[in-house]
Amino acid sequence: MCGIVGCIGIDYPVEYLIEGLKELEYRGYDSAGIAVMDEEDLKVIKSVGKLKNLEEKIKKIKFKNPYMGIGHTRWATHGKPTELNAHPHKGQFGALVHNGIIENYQEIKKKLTKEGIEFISQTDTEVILRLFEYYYDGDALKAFKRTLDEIEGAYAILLITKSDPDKIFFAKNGSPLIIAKNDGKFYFASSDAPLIGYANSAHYLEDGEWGFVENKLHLFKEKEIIPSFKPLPTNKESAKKDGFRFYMEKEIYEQFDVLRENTLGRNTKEGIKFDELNKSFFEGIDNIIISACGTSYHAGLVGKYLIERNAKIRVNVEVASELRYRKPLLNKDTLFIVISQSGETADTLETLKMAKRKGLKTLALCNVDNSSIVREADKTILLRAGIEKGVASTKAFATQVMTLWMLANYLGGINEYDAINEAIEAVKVDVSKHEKIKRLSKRYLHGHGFFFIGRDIFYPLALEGALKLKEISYIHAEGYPAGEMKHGPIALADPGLFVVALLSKNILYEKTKSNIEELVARDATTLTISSEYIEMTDDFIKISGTNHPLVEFFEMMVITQLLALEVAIRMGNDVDMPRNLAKSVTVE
């Protein structure tokens, strides 16, 4: 599923294929493989686990005179993680890589099954090469595209064959792909960061685009048609460390940085202005619908707080993945809002088409330009968070809260300009209190679980940081409106049992407060952050005084953030990359 990349017409394309693969790693992934094309023979290289294992194994390869290749991180969807079910998969004489979901590849397997064709692999992605070569009877254009023609579902493509030895073929629909080019070289990846420093434009393939490149790009979608090439970035600088010891440490401190970014020329001393928008695509609207999954969907939750108070516009939250199959009633007077930090989140996407499908006008709150819920959404706002690698998302999900935050008062015509500057101070890391944080994690590591407790817009905040704890430390943690506890889950309270509340100076402090003392008095084990000292809780991290709840918000939104790392650093994991989760899920 998770990184695609390629190249033809290069010195030594083995190096680019790899240092490809490890600007994709921050998307997650199990294994990893490159084959490549090396004077008459196709040689095919795959590993488990990191890169490294990959590389170990690159170096026993001897090449003669190689040209062309193509490579692939997977996290699995179809099989386990293992070498036979890495990518590329190699046929008699062809080998290919693909992102996303065949969804009838069963039926295909069982047709050529039937015809004595032998599957080695239990994926879905086997399925396209021992098609394309079954349809091969000399011609590798017909034959890939007579494949392309009967497989369905989500792909991103590219294949190789020694029977057409001079060309890449490629073809995208659902999943991301772009071809970029520099002085007559041509490379392949799933995003722009492979290609930063090798290449100087890209096309981003469109949905049904495919075709072959050999020695210039060919393109495909019905017929012929001319590629549109933009211009790529060539700055690397924000995919390094910078001497922290995780991206997503890195990515924390960042915020600031970042919300300045997504702020400038929008939070302005006369309001909030959005050169993407106008007052006129807002005509007409009377509800609001906003789609997400996961970090995103907490964001979208704090912005129907936002909105409906700010605004006066009823909103409804949607996790993605629920809304797509359940046969919604959609208005033509509902606004339908998407947020995604990708663009290529496949549930958010899917919904995002069906709301077009509709006639509702469709607005998209994404971190990624060109990507396909950009293309796909009448009006876009940019998040200008910059590329993300660490898997559990920070500074994008900083990012969307300040931007629904900005269009609630956008629509609601008010102007909190000095509130929102308060916010972006708000979220600089105090390196003493980080310091802190750390000492504390040792404390939470061996309960039975987590409760992350707020209310008002620190319910969601609540819900992400206990995402964010799981995500990464791999210990339970759950979030609750603080009110909710007597309602059940009080039952857990024991020592073992984490607490972590959010205590608003200014939005029902006084009940939230009675909440925490519920728990106390029940022997949870608490940890409280609050501008307002609590006595009888067993930790306190201290937020700044504000008079403005969003500010708090943001302050409490780093220190989750930083709890999370370093119980996780703690636990000895490897905070990047968490096991079984992925960067930008473009499966369902």
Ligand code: F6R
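So that the term is clear: the rigid core is the largest set of C-alpha atoms that superpose within 1.5 Å between two forms. Residue numbers count along the first chain shown, from 1. Just so you know, these numbers come straight off a predicted model, no measurement behind them. What changes on going to the form predicted in complex with ligand F6R:
Superposed on the core, the two forms barely differ at G545: its CA moves less than 2 Å between these two forms. With the core held fixed, E318 shows a CA shift below 2 Å between these two forms. Taking 2 Å as the criterion, A364 does not count as shifted between these two forms: its C-alpha moves by less than this amount when the rigid core is aligned.
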The other form holds:
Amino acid sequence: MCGIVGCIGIDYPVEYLIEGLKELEYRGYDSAGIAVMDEEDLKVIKSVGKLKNLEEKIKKIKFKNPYMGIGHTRWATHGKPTELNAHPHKGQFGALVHNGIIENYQEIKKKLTKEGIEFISQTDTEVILRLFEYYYDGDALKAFKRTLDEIEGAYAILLITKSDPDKIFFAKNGSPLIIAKNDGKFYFASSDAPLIGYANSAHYLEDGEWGFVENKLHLFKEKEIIPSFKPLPTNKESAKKDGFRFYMEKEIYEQFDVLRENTLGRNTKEGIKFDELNKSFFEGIDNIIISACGTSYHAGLVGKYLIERNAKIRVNVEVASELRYRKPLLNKDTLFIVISQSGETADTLETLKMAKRKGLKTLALCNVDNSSIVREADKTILLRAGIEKGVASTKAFATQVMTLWMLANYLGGINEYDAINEAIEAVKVDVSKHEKIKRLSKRYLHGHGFFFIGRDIFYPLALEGALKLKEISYIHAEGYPAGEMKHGPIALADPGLFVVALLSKNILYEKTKSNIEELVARDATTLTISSEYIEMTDDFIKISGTNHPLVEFFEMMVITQLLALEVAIRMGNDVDMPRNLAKSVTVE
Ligand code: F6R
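Given the form predicted on its own, corresponding form predicted in complex with ligand F6R:
The next block holds the full complex; its first chain is the one shown before.
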């Protein structure tokens, strides 16, 4: 995800900006930039790719007594990873960096365009700067406040402007921003890591706080307030994980923000919109093949249920490594969809090339812009999950399923605006539930294996829950359709068989409950996840009583992820780098 740095009152700001951005590299980025104010001008330097490209460009710039600056690393979500889309955005007299999402950016853009204001990037961020400059009439603080009053959504913002050249303006709502200080020098960053070593204490901005620094910090909420500076942590590694034990844990907690980003501008009150697609792309399409591997394949299986149900289009889901060698019959009335977090998975890529050779239309659901799969596919919907560091995929899976849900509704002309927003809420981690899972996990370390069971969309979730657990705990786990247990696997049932049952209130409740009863009767140890308490289960984790199965799906997804995490931690494993696995599988 994107990163922000800034500083004022120090002798050579460029050094902090670059070193700070380096500390944010671990968050992933595809372009970077800085804006520096010196005695002559406001200088904005940006580049695509790694920070060393930016450093090379900076070496060629002569700064004359620079005294403040802002910087940013960007992971493309709205618009390609180009220099124009990179931050800082430069206006007529200011420069601005932003993390988060401006939800009403299209309305603001429309309004300013009517006023004759030109936009040069494809980002939501540019509207903040243009709006600020539109409102500026000699009082930068007033214009900044007016801008904040008008924008909606999540943001962490730093703004510098030649019209008031001794101040850094800042604001925070929903995205993290920290102001740190040391001897009259002020530093900004979107997380602790860049600040460690430069400053000794920090004020962690609260939502709704804004203000400026000019020699001292001026902080406002409704009125001017006093900042509360606390000592900064000293451990950079832990700071990079935002204090979580593992990146995977951080990524599980991040899913709420990531899904908001994923659905921004797509899930609208008027229905689903994809800027990347047009209806004519789907003309002549009679059926869909989805090709993917691992977790992405599981998302594809959910997609089959949703697209067939909501759009009434037949869907086959294929494991890419099988599909590529089985000489499949591919017709031009088939839309070929590939799903991949990395965009580099060799098997998935090969099936995509195969489909293209046969003249099929191709669509990629992918998290990495400019990856091999994105370059190869006719069209791409970016997942907007940000970099995923944990080898076991969590937040990318969440965005894959959400994107498929939106695609199903887009194709079927169905509007589930509220249900989608409810599902996003459902992935917020309930800390007390996490604590309960942590406690429960100690009972699930022995035994001779796990079955995750579910029906309908909860069957692919069972497959994914089992995959997560086996990847990081090294305990054998299988996902099974609940109704299929009696056709063989139930022979394994005894107290040493652990069954995680995904019991939906909304889909085949009674039937799934009977399947759990059959396992209980054979003495299997059961952990049921449901909104409906059932007496017979050994352990029970309650979810909220929603009426939409996909809201249940997302809430259960988080629980299965946390369960895998806690079991693996108790086993003493390196959760982020499980043995024998790689994040990007570029070989067969
Ligand atoms: C599991 C996992 C893998 C990947 C698979 C496909 O946690 O991460 O199963 O899902 O290797 O990778 P992508 O999605 O990058 O094509």
